[in-house]
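Coming up is one lone chain in structure tokens, specifically the form predicted alone.
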Amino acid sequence: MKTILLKSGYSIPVMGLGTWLMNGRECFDSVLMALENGYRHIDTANAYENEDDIGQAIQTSGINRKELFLTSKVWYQKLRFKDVIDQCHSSLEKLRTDYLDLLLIHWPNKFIPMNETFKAFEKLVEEHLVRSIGVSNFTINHLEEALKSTVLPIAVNQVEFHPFLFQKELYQYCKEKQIVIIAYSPLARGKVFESDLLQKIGQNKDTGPGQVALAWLIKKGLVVIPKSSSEEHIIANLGALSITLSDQESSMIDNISENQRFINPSWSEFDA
């Protein structure tokens, strides 16, 4: 598996298996069946509930957790610094592991400074329970406020990114400060495979429009996790590593957005 350098100095795989909305046997069954087709990089949050089923599954694997990368996040309206610090002893009981290899503010909550958030993932990481941090649905002006928040690196920037929904300017913007962006819902909630661009590319390179689109995010320096349940289209989206899209390939995906966001929730500041 492809892995990305971050500027904590830790290296992510450039795909993991997303688990939003899976909880019980369904999470069980897709964390054991990514982890058996050669997945080493999953992603949870605090708030998903599924953290207790994917540690089963981890545990049931067998696979050494030195091989294992894994992503929580904390919740937007538990950001005080003792509830950062619960939430993360939480997270690391429940998926039965000593530290997390990355810790997410969720969305961020202007509610509450993010320097008493940045406080408490500090003091996570000075007792090695996470290695690294980062963020999760922020602007540019969220960004700029977190890198004044904290003396830690600012690892990566979760977001919505899809080739419905290029960030031009978010993109560039992490790529200057060396923030790695990992994108959710990079198949678009399924729409990628309704794009007559996305198959035409798919059939000339014998492969699906699923495959295309995750291989133009990983083109671009991105890691992506997208969610599945099925083993077919776990093994499926690996396919995406070892898709090689031309530069004129790729630009003609860059043009297709419509800047089309399927996550939306009425607590989000995506226009702050």
Ligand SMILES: NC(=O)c1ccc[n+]([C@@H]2O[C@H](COP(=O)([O-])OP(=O)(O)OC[C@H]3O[C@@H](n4cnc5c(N)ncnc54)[C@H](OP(=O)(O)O)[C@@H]3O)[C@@H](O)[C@H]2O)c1
Contents of the next structure:
Amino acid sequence: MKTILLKSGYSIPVMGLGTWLMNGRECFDSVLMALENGYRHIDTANAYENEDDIGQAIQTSGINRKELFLTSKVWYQKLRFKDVIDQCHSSLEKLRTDYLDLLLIHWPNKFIPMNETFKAFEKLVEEHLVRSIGVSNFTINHLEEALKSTVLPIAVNQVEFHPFLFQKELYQYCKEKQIVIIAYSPLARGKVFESDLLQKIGQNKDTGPGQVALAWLIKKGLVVIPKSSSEEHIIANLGALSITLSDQESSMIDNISENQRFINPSWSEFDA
Ligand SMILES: NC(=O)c1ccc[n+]([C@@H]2O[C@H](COP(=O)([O-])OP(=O)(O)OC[C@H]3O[C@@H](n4cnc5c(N)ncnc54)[C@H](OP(=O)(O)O)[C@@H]3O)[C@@H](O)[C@H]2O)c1
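Target state, the form predicted together with the ligand; input state, the form predicted alone:
After this comes the whole thing, all chains and molecules, with the earlier chain placed first.
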């Protein structure tokens, strides 16, 4: 699988499996299917309450840990120094691993100083429990503050990003700062399948709108983490890796954006 080099010096596979809202047997089966079909990057979070299912699937797959890229996230209410350390240890135990490839602040929280959270991240990196660190749901203002709050490179910002939400300014800013964007909800939670333009571009390439949306993100240098619990979809999404979009097709997709956000939870007021 193609990878992108992070500012931390480690590489991240451009496609991973999203696991939000999957738990128990469904999560176990999906992760195992993904691993058996060539995925090596799994995205989870302490708040998803599925790290144990993922750990079991990894163990069952028998795949060498060194081949995998595992991301977890610390919840916005758990960003105090001790809470971060405790959450990371809990993630490691449930995932049955000695280290996380990437640990993220899940959502910003203005009531907890960023440098306190990052001090904990720094300790975890020093102890080799975490390789790269990053953030999620951060705006440019949050990133400005984050960059001043730690000696570690902020390797990624995981945000909602898909053809209906092309976050141009954030994209440019991250490019300048060499912060890789991980696009979450890259299929717009299913809405991409309704787009006439994505369907038309897909038909010309003998593929579907989902693969076209993912290929558009990958062409921009983003990492994608589509979620699926269906083997057919898990395999189909990998097809995006072998699609080449022309610059013209790409710019037509750039113009779809309706600034439509699907993830807007009540707790995002904590970053106001
Ligand atoms: N950091 C954050 O705050 C944050 C927030 C949201 C999401 N995320 C991460 O991003 C991941 C992906 O986002 P998401 O789960 O919101 O949505 P998504 O990946 O954009 O869309 C998932 C939906 O698309 C369907 N799907 C997937 N592949 C398909 C295909 N080839 N054909 C038809 N339907 C297909 C899935 O159904 P099936 O299961 O039936 O295939 C599911 O209903 C999450 O799972 C999570 O890991 C992070």
